[in-house]
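The data below hold one chain only, encoded as structure tokens and taken in the form predicted on its own.
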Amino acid sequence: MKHLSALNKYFYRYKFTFLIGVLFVALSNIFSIMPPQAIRYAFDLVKDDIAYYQLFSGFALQERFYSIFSRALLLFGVSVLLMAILRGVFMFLMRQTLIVMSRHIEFDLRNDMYAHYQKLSTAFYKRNRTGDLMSRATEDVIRVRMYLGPAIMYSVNTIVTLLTVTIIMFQTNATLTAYVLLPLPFLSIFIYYINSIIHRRSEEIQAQMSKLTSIAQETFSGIRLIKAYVQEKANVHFFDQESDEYRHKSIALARTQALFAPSMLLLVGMSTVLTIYIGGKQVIDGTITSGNIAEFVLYVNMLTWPVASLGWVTAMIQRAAASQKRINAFLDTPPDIVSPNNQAVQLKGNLQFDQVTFTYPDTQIKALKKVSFTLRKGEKMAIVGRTGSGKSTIAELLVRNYDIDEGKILLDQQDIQQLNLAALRQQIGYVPQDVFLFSDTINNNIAFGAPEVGETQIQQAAKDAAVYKDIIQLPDRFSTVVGERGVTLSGGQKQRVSLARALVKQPPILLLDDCLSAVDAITEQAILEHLSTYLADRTAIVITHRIFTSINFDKILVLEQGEVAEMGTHEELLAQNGIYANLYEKQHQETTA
């Protein structure tokens, strides 16, 4: 239970609708041991005036007698009617409660866990599966729900009927109630031998719908990809395996729980047999009488189904301890990027590097060292450099997907880890090499960094990505719903999108890393003439592996295996004659051929 006490906060929360819930159960309950004691008196008044009915066998009183004797019976009749209908809407009222704020937290918890996913950093997105996340806000979440309202539900039921049903049953005959009660201690004895086997298999049966919800997304994502290289078989043969695999887990598990039933059913059986022959021999020897053996027997009936949904409820509160486990560890996880609580600052564009090194935590590979270099408000830089060089890096440390080493990044002469953390990512514009689109209109793609621009500012930022004219020959122009991912579109044209997005922020400073790898010369002459224009007064760094002679750069910077092995103008670096100037050549050569 160690790892369900996680939830305590949300019990607190909704305190009053548990307590209410709680007392309806009470309320339940007591209605529902009325009519077996109803049922005693009616039994050996049945039997105690049968006697006397005889008596009167022959006489007119007889009659009358006969006519009180029906409506006394009748009178037991309503009450036990009366007292079902009672406890039946108290039962009702106690689902409404219970059930209801089970919901409540259900919503919570997956609304939590979903802020916290958005707090965590790359480093654990790149660490933990797509699937396995979504498993554990989905799957794992409803199994706790499971807990939080019907387990919770039928234990307290389950707890306040053996006690209230036991004090009556001792009151009635201590002697007879431990006979009754006998077989309970070998069913606990059972239920605990058996617990440990059904939470270690609730676990794996956990872990392994996790790793197929993980392996038929990553083949619904990557479909195309699939059906280019003919694996279609050999990806149902592998999901096969893995759903072979989580069948035979969730049986072991079903066998298991299979147990329960009959055994209990059983304990509960031998439970009644001995009412019978114990009561019977009281009632011979004038310690009890018949109708108590009836009340007994009642009794026992109404301890089958708490002692039965022990097993249920159990594997129910193992399977949601399991899940609440899984759930902690990503719960509990804490941010690697921690924003400061600090106001918002409006930043001008001025940024230096000194001395910068950056390692990746999960590979431990030593991406950039001890690179420095200045640009004041309004500058442009070019980064070039071969594949692995440390380009990209230089953008994800500015938008602070990561967190330097050894260092400072200074913007505004203010170290970036001082800035609010939502401050800085707004004001900078940034065109990841990775493009990614969501599955919704053309128009909300470019507007989600700045989803209260206006339907011009869209089209002019769209004109400046120079993707416009591709847009309005789709048939609901920018109202096209591009698919997931952007499949809809081409490559060429995902990346222009993405450009817009960034460019409609009008943001101080532009980070576009490698943007138009995927555009033909002529597009990419017509973006960068907008570019020029509108990089005027912004600060820019553009990563690229080819050179842009078109934009005017204040300084190109060289990066070889993570350090700075050039820097200065266009001209400065093609007078060194060293790796810049052989990039050029060779570009130069390519596009004369």
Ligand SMILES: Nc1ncnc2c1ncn2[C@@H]1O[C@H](COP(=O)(O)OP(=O)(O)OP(=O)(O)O)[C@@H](O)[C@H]1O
Contents of the next structure:
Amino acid sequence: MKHLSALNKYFYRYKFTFLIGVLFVALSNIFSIMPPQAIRYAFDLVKDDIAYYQLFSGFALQERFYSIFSRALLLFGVSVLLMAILRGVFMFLMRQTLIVMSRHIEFDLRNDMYAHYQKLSTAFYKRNRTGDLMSRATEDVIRVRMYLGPAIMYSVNTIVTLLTVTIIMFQTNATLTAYVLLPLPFLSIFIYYINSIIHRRSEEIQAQMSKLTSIAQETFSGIRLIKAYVQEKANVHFFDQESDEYRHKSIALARTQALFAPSMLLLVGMSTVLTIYIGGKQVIDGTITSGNIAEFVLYVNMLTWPVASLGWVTAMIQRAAASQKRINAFLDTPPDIVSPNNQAVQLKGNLQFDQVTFTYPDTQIKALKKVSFTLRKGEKMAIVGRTGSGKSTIAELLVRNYDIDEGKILLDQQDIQQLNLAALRQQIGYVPQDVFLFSDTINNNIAFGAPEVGETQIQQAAKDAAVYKDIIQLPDRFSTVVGERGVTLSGGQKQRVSLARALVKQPPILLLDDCLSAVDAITEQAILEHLSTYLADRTAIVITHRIFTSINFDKILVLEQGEVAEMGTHEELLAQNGIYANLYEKQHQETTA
Ligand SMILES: Nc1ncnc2c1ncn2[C@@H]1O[C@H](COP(=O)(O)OP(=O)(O)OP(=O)(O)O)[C@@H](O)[C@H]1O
Ligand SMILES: [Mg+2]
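Having seen the form predicted on its own, could you give me the form predicted in complex with the named molecule?
Every component of the complex follows; first up is the chain already shown.
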């Protein structure tokens, strides 16, 4: 239960709705306990008055007696109907308040979770699977909502009904009440038990279903590979097996569910039989009237659902508590990348890495060891090195996707951890190594980080990234939708669109991670020529596998297993005759060959 206390603040927000809802529950209960009493009166009235009626047989008075008698009965009938209507009205209002409240809280909770998710760091997303994040925001929230709405509504209803009905029953006849209530606890326990089985089976079915969906999803996205390797048959067979498993589980669930209603009716029936049997004996003894029996049968039926829901609600609350625990685990995760400063400053672009050492928190891979370099405003640096040498890590650290362990990263002489986080990221144009385009128009993809830019700036950025000509050949030009629902761009086109996305921000610092790897040499040349004018007074780091000679880099940094192996200008490094010179030599041979 302690996990669910996290929801109290939401209850507090909707306290009036909640209290009014409870009031409606009570009112609907009052109107449901009144009819049995009216019916008992009517029953006894009929029984007693029939005798009188027959007594007047043959007299004129009998007619009058009949009309009074029938009018009284009609009155009872109408009042029972009226109370049923009132009860219905209040039940409607009770759902309208309590269930509606649960929907509101569900909305608030899910939005709070989503907002919190956005604040969490890259490391968090590495630690947790996307499916897990999604299921907490969907399935778990739904379970919590079941607690907020139905569980609370039925609990309040059960408590009020149990209290009022048993009190009235005990007042009428204690012995009969004791007998009648006897089977009900068993009903409650039984339902709780069945419900746990049903729940366990549904969980299994749910898990099997998500397995099926992920198989299907992977098959569909890898369909080209499957066809190319002629694996359709094997795939169908595999799917068939899993699908069969799903069928078996569903059938098992259906069997349990089929048991549910009949067993419930059996237990209720036993209570009714007991009422009539024990009650009948008491009528013979003269302790109660036959009207009481009718009244009690109605009470028993009234108690069935609340008692049954006790077992159901308990299971529901347990599930909600487990879900809320999972939700809390994420909501209580503090964002690890924070900045104490909310003063946004305009950066110039003087950058310094000072003995930076970094280990990836989840894998314990030491990606950088004592890396130092300095770049003044407007200077350009290339980072080269073997795959896995730590090049992308430098970029990730600069935009603070991770925070460093040792050393310092300074921007304009200030520790980047002291800078306003949003302002820092805003002023770095970062093109990550793995290109990602949103399933949206090219326009919106390019203007992603700077929604305020106009048509001309977007087009200029596209020209600078040498992708303009490609775009205007697309069916809807800049309004073409790309990604999952749209046109598939080639690898190189995607890279250039994502380059344009960084350029359009006009940032003082540019960080390009291997963003031309899928572009042919001629296009690369064109982009680099454009870029050198664009980069004129911007600080830039270009991570690359190929050595560019068209940009005049002020510095070239050669990384080797996370350490700076060589650093200097192109000429200096060639003169050193080390790794860089070797690399250049090889590349030169390739291009001239
Ligand atoms: N998110 C991550 N979590 C854990 N370890 C990582 C992560 N990213 C990279 N690494 C590890 O850190 C080391 C450096 O990786 P990095 O991506 O910086 O290399 P790289 O020089 O960019 O390589 P490439 O040229 O292939 O892009 C590698 O050993 C890699 O396995
Ligand atoms: Mg990389």
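Numbering follows the first chain given and starts at 1. We call the rigid core the largest set of C-alpha positions that still match within 1.5 Å between the two forms. On a predicted model such as this, the values are computed, not experimentally measured, just so you know.
Undergrad: Any chance the CA of Gly449 moves 2 angstroms or more between these two forms, core superposed?
TA: Shift of 2 Å or more: no.
Undergrad: Does the distance between the two CA positions of Gln171 reach 2 Å or more between these two forms, the core being superposed?
TA: Comparing the forms between these two forms, which are aligned on their rigid core, Gln171 does shift its C-alpha by 2 Å or more.
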